[in-house]
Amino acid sequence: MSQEFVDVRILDNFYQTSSFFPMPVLLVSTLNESGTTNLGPYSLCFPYLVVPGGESHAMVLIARSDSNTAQNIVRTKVCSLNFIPDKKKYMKNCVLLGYPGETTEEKMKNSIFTLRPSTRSGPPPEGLSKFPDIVNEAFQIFECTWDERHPLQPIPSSQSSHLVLSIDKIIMKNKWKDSLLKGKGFPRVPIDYGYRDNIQFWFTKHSKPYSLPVPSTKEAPVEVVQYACDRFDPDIKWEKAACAKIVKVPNIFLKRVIKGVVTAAKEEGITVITPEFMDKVQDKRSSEK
């Protein structure tokens, strides 16, 4: 078979129509005029705002514009990412929800799915009883508000609405929770190729995820590293081992790195970072555990 290169037409879904590109599965909940949540299935829905040390979180939603689902955010605020395992029976619920033009009542009396309360503290917006329902098969839940400060907003114009949801709370089952902060195992993600022939949908399963380390070849000396540790801020001192522990570190984010250390030695009121200080501050969720 000949290994050239030919074009293909790039049509209105290129994504799933004119290319072979994975995308996650979740289903997106939100509230119906009538109060009552409405599953949407969804595969574009990516990570957006992406702000390291700071505050904002945010992904986002591409959905039709007039879907429940867009409509519903737009008028309410809030939304739920509810992420679901990969099971072929959740895959074909799935297909059943996501087509269009069926009102929440007609669709959600074929969901197999089991909603819970969402777990938000504090009162719904204004003119809502409650937040959406979340679903409890779901392995994690991002649960959002739809930030309109952004430029990726509905566009009337467009059949395709564009929604940068705030990321406010990210809940997740006991058992990944732990998997996540131990950085061993993986829940099994569906994985969608889309509506790619008129006839069916596509997914695949999620094989194991392996690792690759970083070549030791990028690394940096570690008389380089203590150098520029040394030189950032006068009233805090490095031993060499705690420079060691990012010779891996990419130089472009070297002084990103030192500043964030520094940062945290000053909140603790330390001047000498150890290498016991630098396991402390790269493990992010050290509180948790």
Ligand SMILES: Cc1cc2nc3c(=O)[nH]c(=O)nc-3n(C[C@H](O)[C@H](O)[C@H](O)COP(=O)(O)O)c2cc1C
Given for the second form:
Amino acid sequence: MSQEFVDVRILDNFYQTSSFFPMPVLLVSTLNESGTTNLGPYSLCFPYLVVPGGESHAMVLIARSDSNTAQNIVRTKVCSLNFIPDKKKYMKNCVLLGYPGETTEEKMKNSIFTLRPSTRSGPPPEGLSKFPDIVNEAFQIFECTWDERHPLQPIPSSQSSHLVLSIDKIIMKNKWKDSLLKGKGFPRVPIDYGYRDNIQFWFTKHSKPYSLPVPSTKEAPVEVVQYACDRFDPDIKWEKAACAKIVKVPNIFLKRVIKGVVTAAKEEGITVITPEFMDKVQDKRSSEK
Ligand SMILES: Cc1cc2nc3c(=O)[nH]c(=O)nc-3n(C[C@H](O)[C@H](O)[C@H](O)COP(=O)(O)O)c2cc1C
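Any chance you could show the form predicted together with the named molecule after that form predicted alone?
Next comes the full complex, this chain leading.
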């Protein structure tokens, strides 16, 4: 019986009241009217615009329209998304900072987080003396601008604003950038299960991440990849061992990967793609991350 599916009533805030839905925890920093940095804890914040090769990288934030955060973003256009590591004292302080209805002055008295100036270059938007401060305890920060090119229509019955936040800059503690480039190691990221029972917020740590290889049954035979490589551009030849480096790339992405390598080869005046050149392109990509 316990393995049978049963209906669950879809309540308001279904993600926390009618389901188990893991969410990130971030502190959104914004500037209030007197130019002081406000920290608001938020979980409904996810990648929204993911445009290949493109100029558009954006998050969507769902925030109560009368929150300091939503009002500050709409007025100043800028904010930072500070991803804080999982420590109980940080989560405890987030719950305190998440108490609705307090002014920036009232709530920031209770903040245990250390603010420091934004790392953005260039002048802040008109009318602002600076960008919002960032949180020193964060392991990574997205510095963002509200993107009005993608306006999400306000939903009349919703008391929330759906804000598209274009990512201007990502910064990360050096240690974690190293892990990112080596593909080894993860910060301790908190997981929020929400304000489940109208009494308490629930958080958990994630366990040690593990990797799973791309199934070898999905690998394309090297001859099939070579055929796709050879016909992409008649001026560029591919060694078989170079093609072997991309047999794990899913077919739908293969053309894009080949195009990237061919573009890099042409930039360097190379006409034969070797496995060493593939490694060089890969290394360059990693160091650009
Ligand atoms: C962990 C956590 C996550 C939260 N996530 C959200 C959210 O995604 N959207 C939202 O509107 N409120 C969320 N809240 C409630 C806000 O933090 C609360 O409305 C707070 O008053 C916002 O602060 P501000 O007015 O300074 O922006 C969350 C609270 C906590 C503690």
